[in-house]
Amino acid sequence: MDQSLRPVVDETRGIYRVPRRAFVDQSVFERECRAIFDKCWLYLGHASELPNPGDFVTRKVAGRPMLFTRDKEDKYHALINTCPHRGAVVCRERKGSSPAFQCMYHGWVFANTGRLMVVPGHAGYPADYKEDPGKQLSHAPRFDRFGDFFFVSFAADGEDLATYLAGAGDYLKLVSEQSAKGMTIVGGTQEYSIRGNWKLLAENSVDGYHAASTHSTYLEYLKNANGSTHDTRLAGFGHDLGNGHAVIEYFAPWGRPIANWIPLWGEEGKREIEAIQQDLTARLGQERADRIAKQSRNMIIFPNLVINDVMAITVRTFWPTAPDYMEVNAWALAPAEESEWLRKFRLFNFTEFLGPGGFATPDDVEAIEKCQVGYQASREAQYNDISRGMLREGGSAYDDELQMRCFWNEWDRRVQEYGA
């Protein structure tokens, strides 16, 4: 690839700067296609989606049409959601439950395992036509799962799932252990586009620099409203999790459904939050407790996997289809035995900041594609500079970008290897 499409890097002085070509060229945007969303793990869907035997859900995975099954022997299937005969997709439904699938178009039947079932006028076929592998569904070519999050790769080999996660596989734990009964994603999924480049997205998302400037409208609401906030302030940690992905940990003024009381909650509220607390006490440790209670987190798993761990929880994905256009998928995640006070609460604060009609994500919309614009002068301002705490002593802060300076090295070994 070109060297001027390459971060320009000197840890010494302190300088890492992106060039904004990347973000416009439709020759990178290709190249990603093949080296980063070809070849990564991507997410696919959580188990709670699927709680019981026989349901599925569709969604499209780096463009490809899914289907995500659980059969009745309770296995997971990751299924390529088209018809081997002429293509079309088999299942057209976006979730329920059912042990089979028929294309509309010649009405092949197919178990919700993959397997090919009936074929109408098969006398026409070869007797053994419907036991032929070339006619079953496809399978996704790996498939895994780390606890409830499931995911696929388009790669026919490379790192297991594990491996590939590194330190992000502990903070999905720390999501995970919120509750002693499972995790659920709650209710449908929040579903938007953005008129800008993917990796935009994936910076914001872990930008703890942003926060005060580009979301103050928020920070003043929650000063004005009577008792929903206390004197913590924004403060933590940026940390390099490894294979591009990364995290920011951070304490915040804002209530926490699972164990951070605020007074507009009131004494029913702080109750409920008690009783949580000694729970996660009792079962994790105190250490391990207030780590999950008192601080907020906001993680990119490479390359557009993203969890804020926030005033509630979000499960995020975003997918380029042109250099300067992505599709966002986004969904509520809670502990599945959350009462119905706190789920009211916790409702609350998803739509209120983290929704596509809440505080913060149009915000985020407008500075991503008010971004995408000024990359039309990309030729003559050329450079991004993400270089804030590459020069401090003592670890790097929640605002500084080291957290965007993963991402970037992550994307640009990738796209360097890819052909190579």
Second form
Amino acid sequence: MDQSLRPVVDETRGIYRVPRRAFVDQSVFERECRAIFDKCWLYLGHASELPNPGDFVTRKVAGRPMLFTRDKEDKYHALINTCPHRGAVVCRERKGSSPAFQCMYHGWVFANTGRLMVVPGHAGYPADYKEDPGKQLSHAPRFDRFGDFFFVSFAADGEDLATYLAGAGDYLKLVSEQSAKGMTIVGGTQEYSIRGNWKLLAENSVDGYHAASTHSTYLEYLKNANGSTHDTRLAGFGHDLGNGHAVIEYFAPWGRPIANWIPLWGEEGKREIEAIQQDLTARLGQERADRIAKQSRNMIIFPNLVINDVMAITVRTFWPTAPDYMEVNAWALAPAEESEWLRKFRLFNFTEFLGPGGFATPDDVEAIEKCQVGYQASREAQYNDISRGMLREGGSAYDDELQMRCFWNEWDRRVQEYGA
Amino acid sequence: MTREADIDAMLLQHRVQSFLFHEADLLDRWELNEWEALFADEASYLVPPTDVDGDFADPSKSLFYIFDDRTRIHERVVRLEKKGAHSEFPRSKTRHLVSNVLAEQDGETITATASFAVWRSKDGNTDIFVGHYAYQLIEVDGALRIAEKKCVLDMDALRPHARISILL
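Now that the form predicted alone has been shown, please provide the structure of the form predicted in complex with the partner chain.
What follows is the entire complex, opening with the chain shown before.
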């Protein structure tokens, strides 16, 4: 690829610059589709979204219509939601429960395993037509789970999911271990979009540096709404998790519905939070329990899965449809056994900061969209700087830019490997 | 229906409609402190997500877009008056169209529904929010006050809208 579209890196001098054309160039976008979204493991959904055999959800993954099902033998399937006959999606509902799907066009019926069951007017076809492998619903070429998180890959070959996740796997476990009974996606999806390049949200999701300026009104709100008794300062570290994944792990002044009690939750809430922490410690030991409960984490799993374990837990994906447009989906993840009281505060917390109606996310959106506007001058003002902390000794602070560099190194490697 | 009941229904309809039009006008003129004063002491302002039944979804059990209690309604207004609320600086232009108002009195509480379309324009983009309002109104010292305002979006998803940074 054109060298001017690649990051400029000099480790010894602490230089890391990203060309702004990488956010606006149509050929870069098309390369990303092939080199990244056609190759990487991509998040499909969470086991809790299919609580019973027969359950299904439909979802778009890297532009493909997908049908995520659980059959009567409790086997999960990542089916491509398109009729092998003429192509219409066979399931037009968002979610539900059904043993089979009938294409509305010519009436072909498929089991939730993908097997073709009924072809109306079958006399017009050879006797063994229904058994033809080419007449079944297609499965994602690869499909695997890590705990309750399901991923697909549209590449037939490549490393297995656990290898791909590298150090991010332990952080997925940290989230899952918050519950003894399993984590669950709480109903209700935040679905929005941003008029900006998808890589801007990848960066923003793990950017500790922007908090004070972008989110000044949120931090002031915390002080107003919760009083000044809770004075944990933002502080922590950034970690390279390998393969482009990265996390920032830090202490923060907001309440967490597993620890970090805040006055708003009252004395009864304090007792419940303490009990949760005691259980966690008994189950996992002091050190791990403290890490899970007291610290916040923002993680990106390359390329586009973000798990923010902050004032609530988000699972968020974002899919580019053009260089300057992405579709965002976000869910709330919570311990299945959580009390009604605490679940309410978790969701109250989630909407406080996160999502299009929160007190912070809209300002992230504004920042991303305004960067995208600035990149229209990318031939004159050519580079972003993400060098912060490169020469810092003793590890990367949570508000350094190591996370972005992890992401961009992997982005560059994959886009280069794809070939000329 | 008696003539008296007819007149009562008309008066209620007129009163609620005027109240909702007044609220829309305050929002479009960005008179947010006056808007906030329309809310009762215990009040909520809710926007459900678009993949659940917004009329019945419970914000304590399902993830919403907006789940504000009275304190947070106040803080939302405080925030929106600041330059640091970057998503609304410079401010959006908005236009709230409210129609199909239906009101029913049940004891102390008035239940009202209305259709809405809200245009938001900023920086060359115009986004339209379409849906219906569900209000619980009460009377406080002779004036109507909002005990609950729920904005149910009649949309598949909040796209291309990136945010609900204005008040719906």
